[in-house]
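Next up: a single chain in structure tokens, the form predicted on its own.
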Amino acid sequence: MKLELSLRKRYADFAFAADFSVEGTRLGVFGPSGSGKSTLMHLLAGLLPPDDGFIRLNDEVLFDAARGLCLAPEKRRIAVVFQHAHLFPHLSVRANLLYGYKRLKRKERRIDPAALYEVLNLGPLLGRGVTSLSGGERQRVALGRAVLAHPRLILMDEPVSGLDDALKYQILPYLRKAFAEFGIPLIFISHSLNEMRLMCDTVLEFGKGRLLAQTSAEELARRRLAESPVGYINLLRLDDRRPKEDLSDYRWGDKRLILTGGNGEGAGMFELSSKDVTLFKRHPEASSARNILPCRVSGLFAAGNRLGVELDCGGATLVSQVVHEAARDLGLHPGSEVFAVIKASAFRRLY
């Protein structure tokens, strides 16, 4: 997908302006409330008329103020999934899912509903009414309805922000799987950095109605290390769980990590703050922490008054953070050897 635009929209107390060209299949729009994220979505979908500028999607003009051209929303073939699912309450789950699909010409029905039901695990829900669904189930149905309409682009506006963390991280893997399986480009709008990193490759960062940066999700996370109260969040995929008394032993790359709890759960994605990765120049003689990993410093990056330390831990990457004085005391530089010490209780399962 290639998206090019130059847009202006002014309200009494807010002005939006953006000029960019971007290519990719998983784009993120990131920023705090009031930064212009939802305004951009409404302008793209045709739900709000711009004051000036143009929008080109895959070289087709959707809006051009100079030519007096503005395609109606239904002609843009852009689906929108909002924070609230907006399902039809009088229709069953199956009827909601097939609403847009049945309105397509037969030659345009390129996605098999049964295949989609399997990817989103919707089979058990098909005969139910939508009023009996949980928040996570409703969002999966809303996504399925959008995908079956076979749009050229799906916009997702804070689709999981209304869910608690357990539901949020339950549905994100379904979203990734669906977009990978059916190859529909996505623009994912959120104020959550974790959601950006789990869902997007390229990120457009907005603030006060302006585009601040066009970057990768990883670079955005590193740049914001000093601003975040939790530091940089390492996302670790762990598998091969083995019980170890009241702890859990997981495989991470060619190493194993000890975590508290686990409750018998197997492979999953876990988060670990850079603040919880303590560095030592030599192997500590004794420590209450259950994880002591020999690592090599592969890079350093500045973030405010902190240094991010990128570690190569046997082929797997970990980021710690230190103050500049600690970096000098430890003699940190690319290639130096250190030990990363992590408590078993520092990890949190996302899904």
Contents of the next structure:
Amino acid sequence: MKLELSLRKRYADFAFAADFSVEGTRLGVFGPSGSGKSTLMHLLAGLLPPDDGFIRLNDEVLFDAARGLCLAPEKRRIAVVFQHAHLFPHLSVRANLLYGYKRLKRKERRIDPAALYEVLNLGPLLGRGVTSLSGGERQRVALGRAVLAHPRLILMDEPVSGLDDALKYQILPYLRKAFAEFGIPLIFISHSLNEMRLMCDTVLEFGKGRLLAQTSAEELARRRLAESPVGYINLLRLDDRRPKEDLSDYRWGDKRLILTGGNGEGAGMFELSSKDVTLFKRHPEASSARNILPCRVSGLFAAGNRLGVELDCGGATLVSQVVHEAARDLGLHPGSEVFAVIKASAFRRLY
Amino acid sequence: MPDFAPTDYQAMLLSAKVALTATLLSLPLGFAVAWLLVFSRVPGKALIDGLVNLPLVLPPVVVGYLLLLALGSQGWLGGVLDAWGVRVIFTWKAAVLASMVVGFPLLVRAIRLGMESIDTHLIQASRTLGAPWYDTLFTVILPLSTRALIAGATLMFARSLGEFGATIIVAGNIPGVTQTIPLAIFDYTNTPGGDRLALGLCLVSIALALAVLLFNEGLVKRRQRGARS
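Switching conditions: you have the form predicted on its own, so give me the form predicted in complex with its partner chain.
Entire complex below, previous chain first.
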């Protein structure tokens, strides 16, 4: 997907202005509320007329103020998944899912509904009324409805913000799977850094109606280490769980990590704060922490009054944080060998 | 049961016929005007709104008189209709027209309230899923306005049953032709010894109105059950 735009929209108390050109299939729009994320979504989908500018998607002009051209929403083929699903209350789950699909010409119906029901696990919901669905089920149906319309682009406006953490991380894998399976480009709008990192490659950072930076989710996370009290969140994909007394032993790359038990079964995505990764110059021999990993420092980055330490742990990357004084004591520099020590209780399963 | 004259039974039938015709004819128009006021971007909405609501605040006699002026053979509309050989004044069609004009604001008001409660995100979702505005109108807005349509139609039907002021001026009070229940009651109250019959017709009016309300309730309940299953 190639998206180029230059847009202006003015309200009484808010002005939106953005110019950018971006290519990719997993694009994030990041920023706090009031930053203009939703305005951008509405302008792109054709739900709000811009005051000035242009929008080009894959070289097709969707809006051009100079030429007086403004494609109607139904002609743009940009589907939207809203924060609160907004399923049609008078239709069944199946009719909701097929709403956009039925409006496609036969030759444009590229996605097999049955395959989608399988991916999003919608089979058991099909015959039900939408009022009886839970929040997570509603979002899955909303996503399915958008995918089946076979759009050129799906805009997701804070699609999991209304859900609690447990449910949110249940939905995200479905989202990833659906987009990977059906190859529809996506713009994911959110104020959550974790969601950005799980869903997007390129990130457009917005603030007060302006584009602040075009960056990557990883870069954004590192930059935020300075401001965030929780530090940098390492996202680790762990698998091959083996019970070990009351703990769990997971595989991480070619290493193994010990986690406190009760973290659920099987493979999954876990988060680990950079604050919970302590660095030692030599092997501490005996420690209450269950994980002692030999690593090589592969990079250092400044983050306010702290230093982010990028570690290469046998091919897998881990980020720790230290204060400048500790960096001097440890003699940290790219290439130096250290031991990363992590408590078994420091990990949290996301999904 | 009072001993009703044949013209009384005709009045009852005529009342029902006029109210039903007026309601059915007004429904599509009322839906369109409500849509225009709620969803469209036409300029001068306030003026349209004012015009639609005008009969609500005008005395029905004034409405009737204006209709008489427009529909009379000298009137602009009457002239056109005359050319087609259609006569409206002092026929049951005039009673329908009077009921339509007087009841229309109530109908539009009810539908509009229902439409305003529709979440705009649903309309946006429908558009982004490939539905043009008219498709959205019939597949999202109309089904979600059904309750409001039923409520509006009930109000309009009840208002038409009771319509008096405009009807007597534009349709007259001709027994068996344009005399509806309220006009017949009016006649009986002016006739010595007509009290019993007037009261009888009042009871019929109450029964009719009650039947309409119950019918409306039943429809709404059935729709709710339908939406749940």
